[in-house]
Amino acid sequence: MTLSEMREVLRRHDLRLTKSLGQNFLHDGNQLRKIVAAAELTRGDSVLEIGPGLGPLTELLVEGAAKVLAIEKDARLIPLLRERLSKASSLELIEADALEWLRAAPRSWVGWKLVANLPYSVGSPILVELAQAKEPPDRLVVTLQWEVVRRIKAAPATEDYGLLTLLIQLRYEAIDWFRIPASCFFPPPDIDSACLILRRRTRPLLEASLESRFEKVVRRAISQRRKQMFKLLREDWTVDALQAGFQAADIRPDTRAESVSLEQFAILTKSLTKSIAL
């Protein structure tokens, strides 16, 4: 779909573009190609895209997966892409509001991949929600702020590195990211965006059972980045305990969170159980 055609479908309909939806469609042809490229699809894949809007993106799903999976919020916009994609009958079309959505029926994500222009008021919730699922995708190709993509890959003791980078990098690898130009978007958005390309870990880093007390340490010593994070930490649990976990880490007392690496917030929150179960 070219920038005119969108401009057409729009004009037709009398549809106008609300701007609390992050709705700024991705129109050009090279950028949705490499997209679908980076997701390295096969017939045999079930794709879930979230905000499909006029669904360029999604006629390139439906040719080549076995399934997709569109959840769109405007109510305005499911009869344009019913009557778009009415021979594609590999695509199952959803309304509703996706984090609600995915929050209100859990289900297995295994074998899916998560390729879409994800809105960007709600893109790192949704990430995470699904980072979290009991079985989350296997793939996340997501076109995204730029300053969320640089935030989801960051490394220790940078100005990026944060709660978000830890919660998605514990399933997740950052293998590759690009650029997408703001004139490449309907109506161009006032922020630079970016495609990153997440792979699930083929090893974890923590039991699944572990994982929601990851989260808590990680919020606590993350909570007030200038603080040294054993003393935040002291709020849930004993001098005894961190001083074991911080050895067994190699984490210096005095260390504040953002300097500490994702293996090292797993290897304590490993200990920091251990000292709970005794």
Contents of the next structure:
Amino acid sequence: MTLSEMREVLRRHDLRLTKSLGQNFLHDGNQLRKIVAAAELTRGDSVLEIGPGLGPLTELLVEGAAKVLAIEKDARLIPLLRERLSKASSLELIEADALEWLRAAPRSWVGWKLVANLPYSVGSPILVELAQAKEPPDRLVVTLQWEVVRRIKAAPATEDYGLLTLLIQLRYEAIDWFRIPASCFFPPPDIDSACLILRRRTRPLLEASLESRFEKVVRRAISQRRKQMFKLLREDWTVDALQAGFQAADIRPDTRAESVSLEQFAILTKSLTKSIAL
Ligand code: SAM
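In place of the form predicted alone, output the structure of the form predicted in complex with S-adenosylmethionine (SAM).
Shown next: the complete complex, the earlier chain at its head.
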């Protein structure tokens, strides 16, 4: 879908874009093809797209996947999408707030890939929701604000490393990313964007039953960046349990959470589960 086609569709339907819904539509054919290539679609894949908008990505996805489930919140766009993609029998289109929909109907996402130019206002919560699903998607190919991409793929001891990094990286590895210039969107957003490719870890760092404990530990440890995490974790754990856990994970007691690796947090979580939270 070219920029002039996009303008024409909007004009014909007398549609004004809504900033609060993050309606910056991607019209650059090269970037759209790069996103689809990053998804590495096979004929058997099912794809979840959140926020199809006018459908520039959707029309490429339906060509490569067995099934595309697209969830769009803006009711005005649904008839437009139905008309444009009327021949795509593999497409299921749902009008809903994707975050509410995901929370209301937990399901298995095994065999699914998320491929989406996410609405910026809810991009991070949607990603966390899917990454923490009981059976999360195999791959996430997501276009987001550059600042959020940096936070997800951050390494320890950097400014961007934090809760979002740890919650997503527990189950996913960031395998690649590329910048998408603002000029590729209509209207161009004020902020930079990038597409991030996340692959589900084949070997989980923690067994599923320990993941909620991991989240409790990292949320507490990272709650005040300037404080030593040992002191923060004393809110929930005994000094003895923490000393054993810090030793097992090779973390010094005066360390701040921002320099503790994901693997160290995983070891600490395993050790702390052996003890009883206060
Ligand atoms: N995929 C299209 C593209 O690449 O041009 C549109 C992407 S645009 C950044 C985000 C889309 O998400 C918009 O169509 C917007 O209406 C929709 N949207 C915003 N919030 C949503 C939500 N909570 N659930 C589902 N769709 C949402």
